[in-house]
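Starting off, we have a lone chain in the form predicted on its own, written out as structure tokens.
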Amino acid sequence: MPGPNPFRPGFGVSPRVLAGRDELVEEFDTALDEGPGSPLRSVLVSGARGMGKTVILNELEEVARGRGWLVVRLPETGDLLEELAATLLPRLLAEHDSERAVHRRVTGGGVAGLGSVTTTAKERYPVRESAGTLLERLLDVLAAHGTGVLFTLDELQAVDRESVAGFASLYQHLVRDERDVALAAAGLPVGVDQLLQHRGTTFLRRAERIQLAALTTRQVVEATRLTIEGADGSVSEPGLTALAEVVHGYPYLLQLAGYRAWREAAGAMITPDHARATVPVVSERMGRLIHDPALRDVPEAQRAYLAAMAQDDGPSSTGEVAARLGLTAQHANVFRTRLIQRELIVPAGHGSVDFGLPYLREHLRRQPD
């Protein structure tokens, strides 16, 4: 009898089984491995909504942790340095320097019946320390052990720019010293590029920029294959090339459309039917969860260029598109430059473009007129 579903939808949450992102995640381990210096090490994750960004910030942290390494979570709201500051840094300074927090202990606190007993300059003129201090003194805390720290930092598009400035070069100045640390970023493409354009953020344009393309059908087959096999359920040959089609290469609709999957068959061998029966849900989620986000700062124009380009079952001519809007060809480029810079949709061929995003065209074919 089968188990528990074994699929995962919810946005962030690792799947049972990371399909096609191996040689990433493996390339990160040997980072670690190879000290200061290597380009690994300060890494770049750029793709659409549902790439799983996310999940690969997910698998570096468990590598690192794997490795006795710290993981600090940047926040996406505040100014990051404050926050280091203020909070991260001395909560893990409390917990890993033990030597200092005990001294803390003694100088700065009190004995029930007699009072404080601070005595210190330090305590009477408090001086707050800075993100940096703070972080060399844990840094050296983890050199006896030789680990270090590990900074993630998720939907780096959303981040105030001068914020992610001060934080770029306060990593800049550990990494020309050679101290043991790592950064792993994701965010959406467009929204990386303009960060990276900032004056501040010079030194992150050195990091590796990893683009996550689309899974090709053999990893989405395989992935689900072994997620379901694994679960002890089964699943014939047709139906995992059905749900591949469902799929489009996308982990988030791998992960979605094998959890409708399997609650399709209840326990018996998935087919294409049961995959073919996830569409609706597949297409309905996806335009509340991906592509109304996408389209959200959208200006009305470009959106008025995809609403015409859904009139077509497939790849639209370019010159059919400005005629359906009563544009010049020169005109409507500027569109669709726009519009393929944000990724929703890409060439498809000389005069031709098509979707970036599946179920999109549907998706805007719902939209009221």
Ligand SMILES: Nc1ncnc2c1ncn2[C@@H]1O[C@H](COP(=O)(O)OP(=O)(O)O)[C@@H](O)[C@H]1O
Given for the second form:
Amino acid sequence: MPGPNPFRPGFGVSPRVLAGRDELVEEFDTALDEGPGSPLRSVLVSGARGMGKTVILNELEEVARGRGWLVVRLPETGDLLEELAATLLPRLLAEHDSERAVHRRVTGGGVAGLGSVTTTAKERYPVRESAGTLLERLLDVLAAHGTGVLFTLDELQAVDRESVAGFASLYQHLVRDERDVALAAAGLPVGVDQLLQHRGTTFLRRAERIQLAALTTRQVVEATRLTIEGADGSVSEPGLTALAEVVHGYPYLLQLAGYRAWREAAGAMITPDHARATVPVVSERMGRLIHDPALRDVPEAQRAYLAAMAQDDGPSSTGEVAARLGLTAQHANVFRTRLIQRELIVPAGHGSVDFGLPYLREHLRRQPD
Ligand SMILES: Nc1ncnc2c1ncn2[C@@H]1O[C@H](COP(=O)(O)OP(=O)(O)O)[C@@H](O)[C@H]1O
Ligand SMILES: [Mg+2]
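Switch over from the form predicted on its own to the form predicted in complex with the ligand, please.
The next block holds the full complex; its first chain is the one shown before.
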């Protein structure tokens, strides 16, 4: 008898079996090994919703912890430097500074009541040590053990620019001083691009930019097989092939299609019929959770371009799309470029484009005119 459903069709939840991505994880592991100055110690991951950005950050955090590094998850809201100075760093110093001197100095009390005591201390002593000073001290403690600090920052596109700039400047100093620090940030492609235009964040442009690619069919098949068999379920080879066709290399869909197919099979071996039966739900969920949010701030003219493309069953000729819209090729090209930047469409050979997200065509066709 198979166990409970092993697939996890949610966001921010790590899968039972990670498909692909091993190269990136290994390279990051090597970078921690190589010491300060290794370029892959600062990575900036971008990709559409459901491509596995948060999962990658979790994996990199695991790698760092496995090496005895401390992980500091930076909050998506609020002032990063303020959060570091007031809460995150004092807490870590209290745990890791063996002399406990800092702990007393910063909090004036026991570990248990840290939150409230810190607040009191803040009110009583308005002059407080900066995030930079506290971090230096933490890094000194860790240097004695040959480890360092990994910062992770998710939903980078949503974080306040000034706040990112402040943190970027602090991080840059530490890198220059060859301290053992690493940074892994993730966000939506367009938002990250916009953020990097900002003067104070120039430094982040030097981070290794990783655009998460779709998984290959083989990666989807392997991970799906291992997930099913690891939970004492079974699946036929054609069943796996049919599932991979539904998934289109999209990590979120691997979980969603797998989850639904497992349910369809109700304890029996998963077959192509079970796989194909997932399509309506997969398409509807994808529309609601991925396409709708992705289309929300797309200007009207670019939407019209997408709608014109959706008339085709496969890749669209850019000339024909322009004609449908009554635009000159040049004018249409502007929209095409913007949509490519948004990763909503992709070039598909000479003079043609195709949708960059699975089931986007179907989603657009469902929209009322
Ligand atoms: N490499 C992967 N292999 C298998 N499943 C994955 C992989 N990456 C992400 N997932 C799954 O996809 C879903 C979305 O992942 P998540 O990291 O939240 O995406 P994002 O942060 O890009 O929106 C989750 O259910 C997660 O388990
Ligand atoms: Mg995420």
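Quick caveat, the model's predicted, so the values are computed rather than measured. Residue numbers count along the first chain shown, from 1. We call the rigid core the largest set of C-alpha positions that still match within 1.5 Å between the two forms.
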Review point. Comparing between the two forms on the rigid core: C-alpha of Asp313 shifted by 2 Å or more?
Key: no
Practice item. Could you check whether the CA atom of Glu300 moves 2 Å or more between the two forms, using the rigid core for the fit? Key: no
